[in-house]
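In structure tokens, one chain follows: the form predicted alone.
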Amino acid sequence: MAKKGIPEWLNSSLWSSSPPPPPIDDRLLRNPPATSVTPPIVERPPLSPSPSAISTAPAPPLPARPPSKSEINDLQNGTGNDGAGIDSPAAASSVEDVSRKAQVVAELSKKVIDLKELRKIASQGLPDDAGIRSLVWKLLLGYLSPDRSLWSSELAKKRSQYKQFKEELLMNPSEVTRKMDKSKGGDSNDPKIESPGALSRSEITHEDHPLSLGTTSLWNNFFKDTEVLEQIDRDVMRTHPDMHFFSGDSAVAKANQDALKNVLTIFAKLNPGIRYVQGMNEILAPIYYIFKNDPDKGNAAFAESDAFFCFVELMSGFRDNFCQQLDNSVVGIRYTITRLSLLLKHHDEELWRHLEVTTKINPQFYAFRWITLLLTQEFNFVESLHIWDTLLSDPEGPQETLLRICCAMLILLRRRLLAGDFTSNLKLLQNYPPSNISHMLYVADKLRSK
């Protein structure tokens, strides 16, 4: 008999039966949960956890080399070089991945890519090798046109534009002044010039003076940015401390940190209404990682500029969640969390009532981080990439998909949540247990409005 208030498809024994003991999670071994849970008391909870609270996940393997034409043919024909048949255990376990890879490669090889078909394929997850995810994400985010013939000119234009942003927005006022003086054809032999590129005392205007408080003063604006730049620096330094790609003293890690800082700083300066908000680094990190590990060295060299434009595009759909002035509006984060609550009530009223009426758990206590950081802190890095494949590929937009996934996360824990009280349930939701990501995305898709 179906449970009252729950759709028929939710009565499947697949998740209504008693769950097996959860696997040991490295995060809990390193950071065991406290014996009691105190709900956040700040109106706007912090977006990023402290370094010790960030889940430890192994760094994903670097993408392999691009497949050769013969390998692509093998993929498209469903055969491999080792001669193993699809009935062998190893082939049977990976035949779905091979098939999906073949479909993606075939779609990307077209002169004009069918975005509708590409979204359909990508929604099930993308293969990790051959730079496929790098290219597909650029297409899904609108950075690249479906017409392959336009890629060269589009990339050249965007990369040149980003270079200009760096030159104009990352300079301190002294460098700006020197550049302006040089553009005017200043003569380094002019006795009025104390040193090459430097203005003499008499030529420094009031607005160019470091102590000027004028609204158009380069120095005044520069000092106002200092607090934001310090926040960016702190957040970037603690981005995925478990991954050598982002963390450590190696030249590679430092170069990647500098790239993240550049992108976030330029974004903040170009968007004065929102600037930088803690947690944006967690959204940028997966994009930059994927682009930097593109096996095409030419693309990898421009990972920073490509990541900037794709980050801007992704943020266009989520920026209102970061704007504190909009928190109580119909586009703000509180309303978004309310929509998640209503979505859960619509699909599983019994669970909704237990969480919000019986145990009185405010969904903001757990969903704020889920939504603002696009689930990057609830799952390990590799799983997050799989989730993002689905987020970016949904034609309804990532916001709607994200809410369905969050709702699915609650439903898949319904037996444990219905048996729990305020303390145990809040612990569970703030430290989401390891899950089958493919199954979670399947349930999320079932929540789609018909």
Given for the second form:
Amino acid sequence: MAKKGIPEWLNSSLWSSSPPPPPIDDRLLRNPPATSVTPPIVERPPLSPSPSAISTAPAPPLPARPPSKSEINDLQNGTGNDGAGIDSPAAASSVEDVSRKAQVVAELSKKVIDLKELRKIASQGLPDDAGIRSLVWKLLLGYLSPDRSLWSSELAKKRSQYKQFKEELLMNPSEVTRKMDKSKGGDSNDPKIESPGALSRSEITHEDHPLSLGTTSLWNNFFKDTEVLEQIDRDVMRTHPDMHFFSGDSAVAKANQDALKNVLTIFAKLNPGIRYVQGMNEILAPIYYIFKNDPDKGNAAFAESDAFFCFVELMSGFRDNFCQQLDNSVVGIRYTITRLSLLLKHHDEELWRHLEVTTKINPQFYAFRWITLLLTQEFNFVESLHIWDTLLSDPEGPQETLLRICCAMLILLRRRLLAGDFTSNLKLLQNYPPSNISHMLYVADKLRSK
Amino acid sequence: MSDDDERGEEYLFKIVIIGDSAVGKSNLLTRYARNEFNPNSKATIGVEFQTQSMVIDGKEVKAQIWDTAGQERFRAVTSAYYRGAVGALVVYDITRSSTFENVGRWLDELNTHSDTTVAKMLIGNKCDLESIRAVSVEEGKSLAESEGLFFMETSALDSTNVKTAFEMVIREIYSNMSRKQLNSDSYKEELSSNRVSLVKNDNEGTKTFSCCSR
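Having seen the form predicted alone, please provide the structure of the form predicted in complex with its partner chain.
Below is the whole assembly, all chains and molecules, this chain first.
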């Protein structure tokens, strides 16, 4: 077999699990025995629920170990589970994991946090302990400044700003005009002056009324919004249907759905060029989930507003992928997918050729979802949180990191892909098999351009 | 060694499912391809893909069925999905009239992007929800007639007509193709623009045919 065009490290012992029989299956390839090499990224072992320095609250929101497929019954990955994807070389690495947690905690307790250092630690994956990820993501997304002493005032400001957005943007036009009148007319508009018994009613002006087609018409925009709102509503209802946190008729699920709807609606109104695009709910969901499960009740109570600003921040790096007008530009989704294709060609030309020339698979057919939804649909929920730790912390920025991870995903399946035809390859890539995430991130890291 | 799995005389037809968001496109496909239904299925982002085979005249006919995202934003990106499609299911939800009103836009979309004649069927899905029906059977029928489409109401939930609908489209494609094959020489010139990949292997086993709806 010609191995031309493949970087040296691809042929390293890491890939062909060193003990005798060469791996036939990708799964073996993706799970190098922990004994043969020392993986730079350590598997996450079961963590003893040690008291966190950040918070002393009980009940960690996430399973404190790699979830088995039965715990998070992810729809995407629920089929064809080989069960071999996520076992961890437990005992050996738990020490390192505990020490990594200690590192994070130590960094977070500094008066002024060293973001560079924090990124370095976080890119190795964060412990699933309650509270840590919530705080670290806020720092990585720039929502909290590194200086702890500023946190309370910053948070208070942002949270009140969000409250204002809610009041201004989630009301219907009658409420808006009534409020505008009130502030304009001051006391003269006092309902007490109106004839007794009459319900106060908002005045319908010539400039604006429910049948107005004017572009500045609040009413016209209100009706245009309805379509968007219905779309948001439908998608929020089907966000993580397998998780009680998001789905079902419980009061908790309902409240969480309302929060997601509010955030997406406000985002859509503040960003008229993009509004709401299907799939944004999937990007918001992990952020909100992490914040809402913060053991610090004070933070959890403001999960919605914190998630809003962090979502905006995250989207600022990816919004162009959602923008139809930019589809054919150098910042749009098509070009982003082309960059993935070039990256694969650069690192593994044989595989690139097989996929795009021989089996004629347009990378859009699988990478569109991978990229626009930041890999939230390809792995189970907890695994995608680990991927996001790396996405958010890599100093090269989320987009570059994402493309490297996508490229690693392809390379890790190279044997199966090289043996596959159009149909089997596309099915494989649209239903990415259960994988060892740490190893995948390790491989992605190796793809970094020197 | 890897690229000619599709050898032999089998037929492979590409079919697309289009229509507004949340009309049940994905569930129609999983009902047909895997006999499954998921009441809480997620929104499709980009495209998904299934294959299903049936036997016609003793020949195996494979349908490669593409399920696309419903939201308008994705249309520019999904144009590639229409390429080579020889069949289409245009789906609306009988309980939401806006999805029916948009059928025309989907047909335009299909006509713009498809590079060949396409066997089309209009599908009114969710016919199990009779109590909240918003589009009558007659409305569906008459639209289908005026546009020259097959028509059927289906329920991915209780399976009504799902298999029948897909198989009807597949049979139509097949019969168009066989008819054309008989006359292929005389039609070749005239129909050279209506090309479709009749996949024998993954190379350009291209034959020409035309198909008319009914």
